[in-house]
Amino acid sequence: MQLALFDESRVESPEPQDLKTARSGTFVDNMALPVHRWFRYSAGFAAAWVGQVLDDWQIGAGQIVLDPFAGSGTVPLVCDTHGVKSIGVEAHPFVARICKAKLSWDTSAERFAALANEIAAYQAIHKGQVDPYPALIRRSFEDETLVTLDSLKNAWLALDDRSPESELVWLAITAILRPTSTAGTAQWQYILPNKTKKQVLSPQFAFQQQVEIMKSDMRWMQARIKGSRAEVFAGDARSLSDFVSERVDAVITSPPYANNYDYADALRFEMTFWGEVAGWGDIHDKVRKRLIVSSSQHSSRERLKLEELLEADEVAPIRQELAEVTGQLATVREEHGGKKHYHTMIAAYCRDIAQVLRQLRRVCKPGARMCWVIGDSAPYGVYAPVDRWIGELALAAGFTAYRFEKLRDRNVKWKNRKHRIPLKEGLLWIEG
């Protein structure tokens, strides 16, 4: 069977304009580029708008971008098609582990396609199991898909040998198990195993297909550019300068929106297929503590006071208007019956991206120059302007001016929603 491979000249380039109002915010214009496309995760942003960026703000060869929520590594490979050095920075560390392997395409596509078929062999004589997984795994495959991917997986731990072309397959076999599911998927790619899905891939196709995919993605690069330039970090941001020696001119970065989102949850799937977790309550000490506080979740399972959040010195610029949000917060919880822990989120939030925004100054360059892709947030129906007050935290940090650009309107379909406040996406332009 011919495997759909990548066509150049079948990309389509939106106008400027349009890169901007409409895919700065969205990653699914990049399952059509090369290495992007190696792993869909939700949480990121258009690649072709982050080129934009770097053409828009002329930087050469000579500088250094960085992305403190690297995700998957969005920036890193941008920068990397445009011969500039990058540093990327991603807490999850699973997450973490897909951007190093996506960054690894410069390493030879003979070595990575030949230890790929030797993996498949072995697998093919190997004949794997289905009852050491959870239910959750157990529920997502029908029972021969399964056998056929522990089998794969099996073939894998027995052939790594800790090169970048074996974490090349590693992420070969993730990006399989999505598509050889029959498991459903919610927005941000929360799994659902009681929504089942008709159309899915066999494993030996699948890995078949995926593995020519990169190794024609990697002959593409290398035949365009030299090999990377990025230097990626498993870390906290909230750390950088423990790990970022060098001095960087620009800041291109998305980080967590406040809108109860659990990053932690979105690769569960992936991270027990591969034992990494072995259940829900494995989340929190395994990822979920390594992030910055973004949901509700995390915020009551680390049983944080709001007192004590408020008198933080990270959000003195905030202090006041922090307070009067998060009281709301505080008395309007006790009308609804999830109790959900959105006063002690937001303010948690405020002093973690402050904390950030204080490190960013120690590894920032005089007069770099930051864009953060970010969004407000309404929990509860209480607003919280995160946007304005990420500014003001960003002047407070010593840089030197900031701006909102709206980009889009969220929360405007009523439908179904908890609240009707609506909400905004856009791009935050910092200085200094």
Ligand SMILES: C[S@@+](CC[C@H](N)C(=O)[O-])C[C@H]1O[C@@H](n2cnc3c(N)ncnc32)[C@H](O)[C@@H]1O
Contents of the next structure:
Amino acid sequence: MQLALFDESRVESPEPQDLKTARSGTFVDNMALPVHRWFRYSAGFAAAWVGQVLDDWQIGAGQIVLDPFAGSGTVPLVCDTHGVKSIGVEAHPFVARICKAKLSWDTSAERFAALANEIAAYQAIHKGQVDPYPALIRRSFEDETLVTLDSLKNAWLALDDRSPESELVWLAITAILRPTSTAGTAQWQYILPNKTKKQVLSPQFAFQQQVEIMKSDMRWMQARIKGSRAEVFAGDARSLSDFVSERVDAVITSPPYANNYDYADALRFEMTFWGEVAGWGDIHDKVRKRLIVSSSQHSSRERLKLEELLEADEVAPIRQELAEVTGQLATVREEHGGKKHYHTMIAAYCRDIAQVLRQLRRVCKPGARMCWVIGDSAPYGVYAPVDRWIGELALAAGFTAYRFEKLRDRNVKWKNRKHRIPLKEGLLWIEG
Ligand SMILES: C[S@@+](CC[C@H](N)C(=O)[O-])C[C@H]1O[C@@H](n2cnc3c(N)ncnc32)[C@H](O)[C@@H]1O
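Moving from the form predicted on its own, what structure would you give for the form predicted together with the ligand?
Below is the whole assembly, all chains and molecules, this chain first.
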């Protein structure tokens, strides 16, 4: 078996300019790093860039960093490697569980490996079944693979003792679902059961390999760092002050963009395998309605009303411009077959982000610094200057200054793009 031990000498140090542009929507840079690589998730930034910001801001051991949209935990994990205390908040319950599991890298590698062995042994003598699984899962695996995955799952369920080690084995099983699936599982994207891939790993091999990687990363981290100083909450960034009790010095984050990517649906495949959702319809109640509105599926399912959204006190600082843009969207949608609810999506996005900024003002120390990685958007080709709006909403929430630094252009490459409005992605620096 090829052992993918982490070899520090093989990770090249990026040049400072690369660090900036390395904020990667594909998470690729992080897949070379211990612990970060345990699960591939969307739109994480490059860990090296987060480390650079901590250094530039001279964040040290006595300070606290917050990521209100923590995802799979890039920011808290980098804070661990810098010996900095951190708080991560993530509203997607399945993603928050992955994040928490990763941040228990400081638990016993031996106990984790022993439990994984026990589970592998149990799996080898208890045959699994394919019948209990819904069509999405049946269509995504060879029967033989699914039988093994089912028996791994049952072994985990039988031996789960709610310990951090048990959660790590849960993560190991979760992480091998895509590499063992025959379905098109474009990285972290939605699953595509109608597309098949030829090269898949056998589940026994994938599990063993994943456990070896995790064990070696745990040892690597433990040999260098005392322990995790991160606290992760499965909660809503719009009510941060309910659970963040200490005042924070700095915020590094990447919120969902108002670009219609449906985070709620991103891990439907994994959630369906574990029986946490039965299908697409379940996703809204169990996940989407906990998240900020950033997709038209969300705004349409919630039957949001544009007039009410525009009246919300939170959007007052940008109301006039927001009304113009969303008014245009309300008209333009009538010309499109899908009649997507982008008008309410954009208005609700601004309201929700404003709520988060108000909460951040409450939990941040005076003079705190924030960096948000953000992108603007142009649904149906109607441009929404989200970067400037977030800056204005930050000022209204009580921060004193903002500055947008463009990192890259978007929507310039693809031939099949739906409109030609130039878009950008960059860093919104906020302070006060
Ligand atoms: C761009 S991703 C962040 C990725 C992260 N930087 C990482 O390292 O994986 C944005 C995250 O915000 C989460 N989110 C959406 N609404 C939220 C809310 N109201 N409170 C907290 N997190 C939320 C999404 O589930 C998603 O995981």
